[in-house]
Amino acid sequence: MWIRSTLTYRASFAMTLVSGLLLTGLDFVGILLMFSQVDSLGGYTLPEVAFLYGLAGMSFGIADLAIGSVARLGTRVRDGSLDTLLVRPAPVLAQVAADRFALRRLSRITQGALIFGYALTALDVHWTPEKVLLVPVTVLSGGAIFSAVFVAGGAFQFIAQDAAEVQAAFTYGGGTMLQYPPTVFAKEVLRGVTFVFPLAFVNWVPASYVLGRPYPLGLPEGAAWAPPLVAALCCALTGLVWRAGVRSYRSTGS
């Protein structure tokens, strides 16, 4: 139905779709102007930034159109309007991905699937079959961490109410933090975006393997192909955490 909506205006969803293809450019746009006062950054240079920046982009879009729409749920909590939600024959969770439903946020893949063109021709890489395989597998396991951590921001709002910010800090900021080597980030917050919150999977890990670069935290070498078997478990950990919000609701009471 949200889909429906907006396509209707084709024009205004175009000119949607270019600003925020657009806006989430002057991001990387930040990053240009580092280099033209550098050479390199934590020891990347600028292409592999790119690369880093791309697939980070492109999990998180991803994340951002399918699951995006939790981060409001505080929202229906607060108001009662959850309840309507939970009497209707379809999982909760599904309603709040669908609800709202902004197909203007592909402009976010869009643009970080363009920045990641251009890693790929400027960088210079041998590539094998391994590492073309790998990266598709990175870019939908990341997809599916950010997706739990989404899912887990919004579990945790059955509780506090008001924590949209909060999850914006994992989500949004964890995003942002992606776009730069982890050599430019202490070791406490390697081992917590490893070990604790496991976003170095989405790009970091499986980028060294690509870009032949030592892996963060001396990990082994097959942590490479890691990513699926992590967003599985976040998955199913965030799973069991949205189960248990939703069992703890008890709505406003009004």
The other form holds:
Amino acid sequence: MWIRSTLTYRASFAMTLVSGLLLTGLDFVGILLMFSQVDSLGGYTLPEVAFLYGLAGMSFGIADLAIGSVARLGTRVRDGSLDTLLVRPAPVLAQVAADRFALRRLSRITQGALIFGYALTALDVHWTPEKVLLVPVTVLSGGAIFSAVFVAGGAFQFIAQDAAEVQAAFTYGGGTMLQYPPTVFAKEVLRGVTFVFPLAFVNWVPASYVLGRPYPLGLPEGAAWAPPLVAALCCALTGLVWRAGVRSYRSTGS
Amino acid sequence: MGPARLYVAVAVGGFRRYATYRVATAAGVFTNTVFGLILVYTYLALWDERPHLGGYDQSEAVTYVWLGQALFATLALQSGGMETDLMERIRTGDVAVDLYRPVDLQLWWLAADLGRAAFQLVGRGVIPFVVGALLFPTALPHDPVRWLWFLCALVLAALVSFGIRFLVALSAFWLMDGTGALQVMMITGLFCSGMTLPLNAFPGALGDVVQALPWAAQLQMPADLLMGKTGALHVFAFQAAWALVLLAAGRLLVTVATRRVVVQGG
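Swap state to the form predicted together with its partner chain from the form predicted alone:
Starting with the chain above, the whole complex follows.
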């Protein structure tokens, strides 16, 4: 329904898509500005950074398209309109995700794919069948990991009702972080986003394999194929957290 | 009530309005700290590659990052101030009521916005800045006079920031829907104020252009003043000149728009 309503105003949709493309492309312009002054950042060249950026961008775009509406859950908890969703005979999470499903979020995926395309043409990678297969696996797993982060953030909003910005710090902050090479960050930060909050598997680890770079934190060789497992684990854990969140919901006025 | 007391009351109201949302403020502090951390690491890598880029050493680049995070909400660099409220009042026509009131439209919103800025500086700006200064080596002056000048520069920066956002909000008189104007403001706010990269590290002619634009008065100029890169007189003159131009343009636009409202009202 939300797709059809969006497509009714074709010109407006095209405008938001284009301006969305410009807005989401801003952080890459920032990276280009940095590379106008240097040849490498943390030892990575511009095409390599673009490769990381493209992978993270597409994954984030998939998650944002599928489940990004969860970010507004805090508003629904605050004004009590979540009640309406709870009495309907459909999973709450599916309803929250479909609520104001914004097709304009396609611009994020498009932009990620464009930068990724540039990286592919500019990079000098020796492609093997494994590496080719790893790319779609990585993008889908990354999308699942980011989705889990979005849902976990949504569950957090059941408790802290107007803390949407905390969620933004993890989703958008995580997305921004992955645009840069892992070599830029301190060891403790890397440990945090690998073992505690496994964002490193969205792009850093598999990209290291494809680009022939040393793995962050000296992870074992097989770690490049871990993203689907990590994604499954994240989704399972998030499912539990989400259930706990829904159960703790007490509507307004009580 | 005297006019001065009225505007002070409006400013206090602006301060209180934002002070009400404590959890949201804490969440904002957290977000600014996280983004500051990410930016600090990328800047350190950048300055590792090009020491003295833009005339900064590493500790100065780090200081710049945390100043940016502290002033991001204070100066509403990417919007987030009065402009959305005013746009909504223009779109719905409520602004007609405001124009009938015995107060000056521009001064009223300026007072409310200064109150908001004061709260955001204390509530959202100080903590990320302190956290940043504790975690990384920074280049902060010990001279209290420099801090005093910096605070003066912040007041002028708040005036410039309001001047820009007031103009953007008034565009709603002609455009009706402010989404496009706000999006443009987000882009210019991010790049031209130097949130992405210090303006003095921009390449070539682009750097000269952005440093002459009013956005430079908001983050770049106060930061350079605090770190002793430019003289106070130069900074104040630049900021005051842009503030005057923007506020005068705002006044002019209100007069023009008021005539339009009368025509619309029949």
